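Shown here is one chain on its own, the form predicted alone, set out as structure tokens.
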Amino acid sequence: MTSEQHTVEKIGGTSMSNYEAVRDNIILGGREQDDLYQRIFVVSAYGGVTDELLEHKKTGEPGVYALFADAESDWAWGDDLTKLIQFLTDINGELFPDPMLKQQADQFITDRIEGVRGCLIDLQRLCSYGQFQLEEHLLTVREMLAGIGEAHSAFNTALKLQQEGINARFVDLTGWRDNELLPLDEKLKQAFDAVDLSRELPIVTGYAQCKEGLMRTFDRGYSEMTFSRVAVITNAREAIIHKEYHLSSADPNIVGADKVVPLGRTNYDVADQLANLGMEAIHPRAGKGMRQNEIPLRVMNTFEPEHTGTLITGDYVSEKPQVEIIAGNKGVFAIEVFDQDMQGEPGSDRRILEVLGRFKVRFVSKDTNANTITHYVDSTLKHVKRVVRALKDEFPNAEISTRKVAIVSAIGSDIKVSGILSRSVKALADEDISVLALHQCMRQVDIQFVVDEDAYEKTIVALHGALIEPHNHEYAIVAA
């Protein structure tokens, strides 16, 4: 396999659901036949499929996994699995008008799902005995179910491209019926040793079964880690993520499409800040490998292929200090622990972090003073209530309170701008927005404003208007 000539490209779920756009704007993109190769595509499941397999990402509505994990659901998960077959074969029907190809696609995914059904029935029967606990196997079940979505979309895409005269190759990393469990890097080396990038177009599952267990660390962000490690292991010259939108100065649905501008350049530090807010350009752990190996990352809009997108590199710093993006998270809970015994007593923060870690609750930011520690967590109300109960046990004399808030950040590769804080606070005051807390680090890459949840969109509009719109022409830098 020839290295340093090829790109590794990830296609998101919303984009995958529009095959014509993927084919015309990404795969073909005006290329001649000989120019179609020297590219590896890592694909997500079709939009909505992983929600059906696991649980709905935003509403929490249970999918097959959540129903199976609930011991009281009995056979509800099996009925859901049957509905899933219909859902996925309906997708096949839209993609393959040729009945022979549809039959081939239907057979592939039905075999997978029925294989999983048999496995889950056996596991449920096994765990009816006291010596075997279902909880010990749930992560494996979650991974097995998640892999169905990417296997479905990758197989279909390869089959469809082959029908259209492109030498696509389905690369299945899901571990289906594999006899050995390999470390991720070794699994990838083994998979791509057999691929000739000069004449084959690999369509790769975004889920990869491996010893490390990707979902243990990344949960539903696993496809980004697969994408990142494929780029590193194959020594790609560039990594590209295709999304349904540009990486822009703010959400156009909030600020207005006429006021935002796509970012031309930024760095991995900014990408990390976005990930911290839950607005991932790339997962920080996934970005780490590419940053260390000096592989540039480009984020492109599937539906505007003529635009060069946003180029993310490790060494980029804006020519002059400026805010590049206003982003935020409105699904945040502030958990405040007030205890006068904290004064002069080290270790209180560590004890709080141990509780958060126990319930796998991620915090976005925190602030402290002499007797109060507040963590701003990105979690559900159910998990927050569990954390509060545990904290009351840990700090019996403390006053513990929670509040739903929003965090909005002004982010840039270098925001060391004179007067930026006063301008920001004035812009919010002019809109009668109260700042509940404010955080600015010495590293000068972001300022976080904690506001009431219902002031979230108003805050983004105000900060974008004050910090970015006066300089819009400076942001539309054409990526190299």
Ligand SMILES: N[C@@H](CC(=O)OP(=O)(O)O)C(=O)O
Given for the second form:
Amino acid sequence: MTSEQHTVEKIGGTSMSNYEAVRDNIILGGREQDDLYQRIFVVSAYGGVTDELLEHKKTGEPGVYALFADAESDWAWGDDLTKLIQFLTDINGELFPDPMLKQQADQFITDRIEGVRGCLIDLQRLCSYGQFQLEEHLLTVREMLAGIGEAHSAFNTALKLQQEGINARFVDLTGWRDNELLPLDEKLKQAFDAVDLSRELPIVTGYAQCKEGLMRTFDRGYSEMTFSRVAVITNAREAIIHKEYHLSSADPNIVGADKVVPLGRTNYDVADQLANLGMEAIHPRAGKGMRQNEIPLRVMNTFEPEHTGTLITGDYVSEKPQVEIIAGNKGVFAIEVFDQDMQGEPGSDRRILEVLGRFKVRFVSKDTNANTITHYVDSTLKHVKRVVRALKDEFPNAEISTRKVAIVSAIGSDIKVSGILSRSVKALADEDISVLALHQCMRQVDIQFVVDEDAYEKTIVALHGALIEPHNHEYAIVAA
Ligand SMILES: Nc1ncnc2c1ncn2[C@@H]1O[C@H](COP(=O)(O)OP(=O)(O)O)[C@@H](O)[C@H]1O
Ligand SMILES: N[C@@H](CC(=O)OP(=O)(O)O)C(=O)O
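Hand over the structure of the form predicted in complex with this ligand; the form predicted alone is what we had up.
Complete assembly follows, chain above in first position.
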């Protein structure tokens, strides 16, 4: 099934938890009955469910997976799974006042969870014989558990919409009781060849089981990968992500919702800069497929459906050079290698990168001079300490130092604005913010300021006030 007239739309977890908003603002949105179709919805688990299944995305608090992987507490995971059934059936109770429908939804998800419980008990027994190592199967366990959340929300949404007279169809990509493991693209082709978009509304699980193993590469970003591959494989005319906020000119929680303005237009290059800083409009690997297939990506605010949101395309460059977004990352470690012999010994950078690669530490930015190379890494203190120990072995005569910093970036599809650098630095100086390092590429799509970690918020506010607010954008920066 491919058509050039349909959209593929991802609905994020926080939005999914508000069924009425999903139904009224996304599914119906004032459309006539005949205009409801030609859309594919890829849904995430309800907010907080995947945290319970795996571990809390922000706090790290263990979920079922983390407890199962921690061999010490043999049965804590089982108790957690039982609590999870209660959590999910409570959600069903909110969603289905009709007892028959609630019973149907409860039956579906309880069967699924009890099936997984049986699997995990068998796996534990298998691994108790020593020939089988639990560690070798943990990624499969993680994938199986993750899929429960999306199966739950997709099944419920399809059932609810059917009750509202919409021909919604539950498309389960979680591989539950599948007898073959297919590569992702093949699995998607198989699933959507069976769908008639002119008269069916597929509600698709954001988790897809496939030979590549989505979580191996994307972990908690798996639903974006499923979403983007569905858009590519079915040749969508547009891909849309429905989130609980606009992609704004800065974090509304820092600058103030009254001061930020939605980004109306931008491009995948800017989206990659944001992802590099940890503020993901779209995961770069997920965005790559859509960019290469020239599928526009729109980020919509579920709770402001009348707003055209942010349209991300590969070729967009703002007519008037300007900063479009101030974004940053405060959890960054600067690892500085200062070695007086460096100038005379080419290859130092390669050796440093080899150490970072060995510990799978990703760097967000870097700067160098004759005898100093500094990498700014987005990692944990534990990993940074390991890297520093390895660097000391590699560079015995070097001074190696680390420091927690924040990186704040002024980003835009074209920021070749004369005087922007001086205005930015002045805005920071006026707030007594010292700039520890400064990076700008010749392509001029971003200027990165490295500041003390505790100056992160002040820096974002100062740059937003100097570079964006004076333009008094109203509806959006270049409305989509
Ligand atoms: N430029 C920005 N536009 C909108 N929100 C932003 C921006 N920068 C940071 N944020 C913050 O990111 C939060 C969402 O973070 P994110 O991890 O993407 O949520 P989710 O995991 O639900 O997609 C928003 O609630 C907002 O506080
Ligand atoms: N439900 C998964 C996948 C996901 O992307 O969710 P969300 O769209 O709410 O970020 C998770 O929480 O990781």
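Whichever C-alpha set is largest while still superposing within 1.5 Å between the two forms counts as the rigid core. Just so it is clear, the structure is predicted and the values come from calculations on it, not from any experiment. Numbering follows the first chain given and starts at 1.
Q: By the 2 angstroms cut-off, has the C-alpha of residue 266 moved between the two forms once the rigid core is superposed?
A: No, the C-alpha position differs by under 2 Å between the two forms.
Q: With the core lined up, does the C-alpha of residue 348 move 2 Å or more between the two forms?
A: Indeed, residue 348 is displaced by 2 Å or more.
Q: If the two forms are fitted on the core, does residue 243 show a Cα displacement reaching 2 angstroms between the two forms?
A: Comparing forms between the two forms, the residue 243 CA shifts below 2 Å.
Q: For residue 400, what C-alpha shift in Å results between the two forms following superposition on the rigid core?
A: Residue 400 is displaced by 4.5 Å at its C-alpha.
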